[in-house]
Amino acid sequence: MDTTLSTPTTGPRLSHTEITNMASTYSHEWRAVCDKFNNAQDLSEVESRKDPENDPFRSKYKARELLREIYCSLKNFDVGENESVNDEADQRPTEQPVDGGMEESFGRGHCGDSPAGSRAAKLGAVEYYLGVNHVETEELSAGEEHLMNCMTLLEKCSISPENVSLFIQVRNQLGILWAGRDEIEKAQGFLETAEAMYIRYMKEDGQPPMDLTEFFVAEEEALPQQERTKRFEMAYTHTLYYLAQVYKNLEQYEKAGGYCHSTLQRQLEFNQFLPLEWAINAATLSQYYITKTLYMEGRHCLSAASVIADLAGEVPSEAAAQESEAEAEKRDQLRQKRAEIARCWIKYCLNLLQDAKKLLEDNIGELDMDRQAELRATRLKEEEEKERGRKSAVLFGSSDTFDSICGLEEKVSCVFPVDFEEARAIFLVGQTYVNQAKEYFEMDGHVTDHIEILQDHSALFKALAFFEEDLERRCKMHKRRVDMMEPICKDLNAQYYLLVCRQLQFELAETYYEMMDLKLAVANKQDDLDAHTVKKFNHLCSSSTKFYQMFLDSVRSPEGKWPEKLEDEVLRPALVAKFRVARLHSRLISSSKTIQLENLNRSLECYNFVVQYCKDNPEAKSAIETELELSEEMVSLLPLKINRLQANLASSN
């Protein structure tokens, strides 16, 4: 696509006097014609917010007949003395152009400040309000067909400040239109259309260009350059958004993220934003930065967002919020959106914490002392490359608020740990975070978001005991997890809240099931276990033992009868939980022999039915490839032990 700004191909430039008075024997028609265009845009953008509910378009349907009028009128003036129009000029255009390719041209024709420029021009605007309206009122097909006459119209021009603007607009309609029909490659035609335009004007020419409305005013009435250039950015800003979302669902998961940047910057750069919603959309950011590794952009965009949200304003008190609705609203939309933030940066804490743990565990999930002096020698020289990428990148906030920002980033690492002290310090920001979410999300209100707040402060313990090498200190985090979770599990009804319940169980059973194997660790390192260390261990074994057979209790159907075949989400955590049981059977001690043997059957018999469920259902197979190898062998060794204990048991006896 060529988008050289040429030079006239036909008739003389005139100044803008001339071009606004072309119809100067008509000076009352034009206007008649400029007050029909104000009150098209009056109804279409003020009045429409009156219309009643059983008739919802009244004011759009009355300015798309001004409009219908205004194009009538415009074909009914003279272009000028000077220069004449050919026929097909005059008429409505029937030949549609193709958008999107980059090597069509659209650079040659009309000068856009020539008399047949601004004619094609002004149709053209015309065309494009007819299709926005129509859109509006949800008659798609009559919209395409307005904004394709607008781009044929505009076809006879070449780019310049005159029609830059519209030509970039009408693609903007246009790829909201396909991509709202699930068009996206069409879509993505006429934006990047939009954006070559965009870049090529502002190389080649630069000043800033006309806007739409100001094809139907008198030249005193122009808009200042100033708020010309707003709008012009702002309709690019625009283009880059819908890039944005059309990027995303063509899966460019990273084009998508640079392109939702960029216009995050440009709203704060334009001053065009509103202070809440850029922040959530700057929060939301953050989360895809999260799952790239990209620990610096996502800890930016957070830090921009908590600075722009507080340029929302103070919460209102609770006792302006019961005198004024309008307050309470205020109010509750200030908390909501303020601890949705948050609740990303509880994410971001949580994600680094992980993230660290996945690079320096062992094959046993224990901290590789060789791992972590290794990353030790080789974050310097990363975070050397990481700053140097910092000096260019693109980075959010003005004058008034850059300083804030930064000061909020130094808060909070956004380096991999390899301590615990630099694991605590992360783990810290994230529980502040989790106190700041649960002030609004209580319990009591937004059940499931408390729920989820819990398990993420959970999920913080957990990431934090791995750094942790005194194993009393370790399993001491863990029963902060279980004070936490075991109340909530307890009140919950599963009747309502059976997904969730599972969850709790399984994470309950899984969090004694560790504080087991640390118990196990300290008492293996001493010579003698004592009658208490014996009643706890029994106890956590008990406890894991428990939540791992409610939860596999909730599988089972109201009659209580085990399903012939387990559903996808719940196949692996169901037989894990049984392989689980069935080796925390086996660990229980006991002085008596008759107990012990009771164990190990009970250990016996669930290991069987991970094999034997394994083998009517070999597609389960790969879900539980570990767990199954080891109960296949425990099959097997198992009875051997259980005939050992019960001839010792009779000989005793």
Partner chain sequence: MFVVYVFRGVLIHSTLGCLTICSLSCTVSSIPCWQLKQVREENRKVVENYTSERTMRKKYYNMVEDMKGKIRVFCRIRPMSRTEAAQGGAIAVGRLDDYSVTVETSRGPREFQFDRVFSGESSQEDVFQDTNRLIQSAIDGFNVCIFAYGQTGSGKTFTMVGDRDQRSPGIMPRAFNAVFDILQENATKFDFKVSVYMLELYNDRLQDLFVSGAEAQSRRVEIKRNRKGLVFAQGAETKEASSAGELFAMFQQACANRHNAATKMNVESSRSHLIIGIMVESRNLTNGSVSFGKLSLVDLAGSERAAKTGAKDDQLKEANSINKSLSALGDVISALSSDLPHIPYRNSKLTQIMQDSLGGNAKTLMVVNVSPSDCNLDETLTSLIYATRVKTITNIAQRNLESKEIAQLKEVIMKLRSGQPVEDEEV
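For comparison with the form predicted on its own, would you give the structure of this protein in the form predicted together with the partner chain?
Shown next is a single chain and nothing more.
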């Protein structure tokens, strides 16, 4: 404005004194507006946080008053200015019909940076701030009205670097407003338009646009380009952040996931993030990708999470933590979050192994050679190239973090392992993270978390054992599982940790069962069942039985009574446990016919239990179809064998 006035060639000629007078009045008034605006911003953003409980919006109301005054001043003197300076521009809007079409606004109305366009944008900005103010003070309808006034003012303008930020931010606000009224689709409309406007502006113009606050500062206080870019990109990041929430609320989870990813990408790119919060969000997102078997994406998120979490600084020493509360808090936060990320890595390794196992196993859970060859083949080059294409879309990283993220990624594969060597590499990474996570989640104080990590460790061993061809070594891996779970299972108070105890009991029973099978397979291979092996076998057999029995006992009432009806969550596990106990009893090896008979009778008793329970509770049948069928057969066949054995026993006596 000042430059236009001081240039004598444009506009009506004015005497020197007139020019100085006007300029000073103008700049005086203008300065007052700017001061008011600064005040309002300060009241709204800073002062308001100190407002008392019983008058929570005091500063917001004061800010509102100032904004209203600004609005009036703008209406009054800006019109005069514009008329005297440039008549032409004011003619234009009257010729233009008000058009609501968003896309249209690109080429219509005032040129965004014409004086009239600038005036409309300024008024629009005040309306915007008034709108936000009303929304913040819970006057939604009034807020909506101001925001819509802003929309109407903008409708007359084409998008320019001066106003594009306002175009986007007013829609962000309207999106929030309508979502709050349960009108998600309406919110979606505003936000998607904002998204389209950003994309189009960046394609067609792309220069760093003015920030909203710059409407009310003297020219010499204009923001540097870098700051403008930062604020503008932040506004758009918020658009994406709101869209992520909108799609979540609309239950379009895949789309929501995509927007979460873009939000994280942009936070990093424009350096607008809190390291720990960002890292935890990226780690959570990795878990989503894992459920979709998108391991490349999952790994990328986790690597980025680890690298960014490190940006949050060094963990204060224990001594430092004892000195000050702040250091203690920081130490705890950093350790906890890093341990959480380690746990996400564990799940990554575990799921990768387990998913590979599912692809490779035959119908009895053993490694299938044909499938192995098949998986090897599909993993050829073309597959990897396809991934590279996918990868470019999801990359995280600012220039300084990118290399470290890639470096971390290289430490673990993201393709399904096909053999023991590959599986072991993944297992070892998982195990490292197990140890890292346990450092924070210690048994004392973090019982549930600690045990969950142990269960994952055990599951890692189990998955690795699948790939191991040597039966003795496989058996040793299961032994490691027993060694880590058994002491805890005995130590834990079953009254408070019922669920965990049951899980451990069941898993221990299964692990012993597995070991028993392996021992027998080894003995069969060597064709020698010596007394030592038999003893070992029987020991594993009874250990398995013992833990199934402990699990079954946990279902009983405190008085030791078996419930007439099993609860849903224990129905299948309990019947499976009974079924396995039946099987285990009949597998015990004994040379004594009396003991054999005893074992068979116990076995029959358990099979009978399963059959009888399903007879009494027909709705249970569907839960254990196969096992029930087999139990029924055994109930009809076992008595014959028992009779034969009995006869045998009688005759030998």
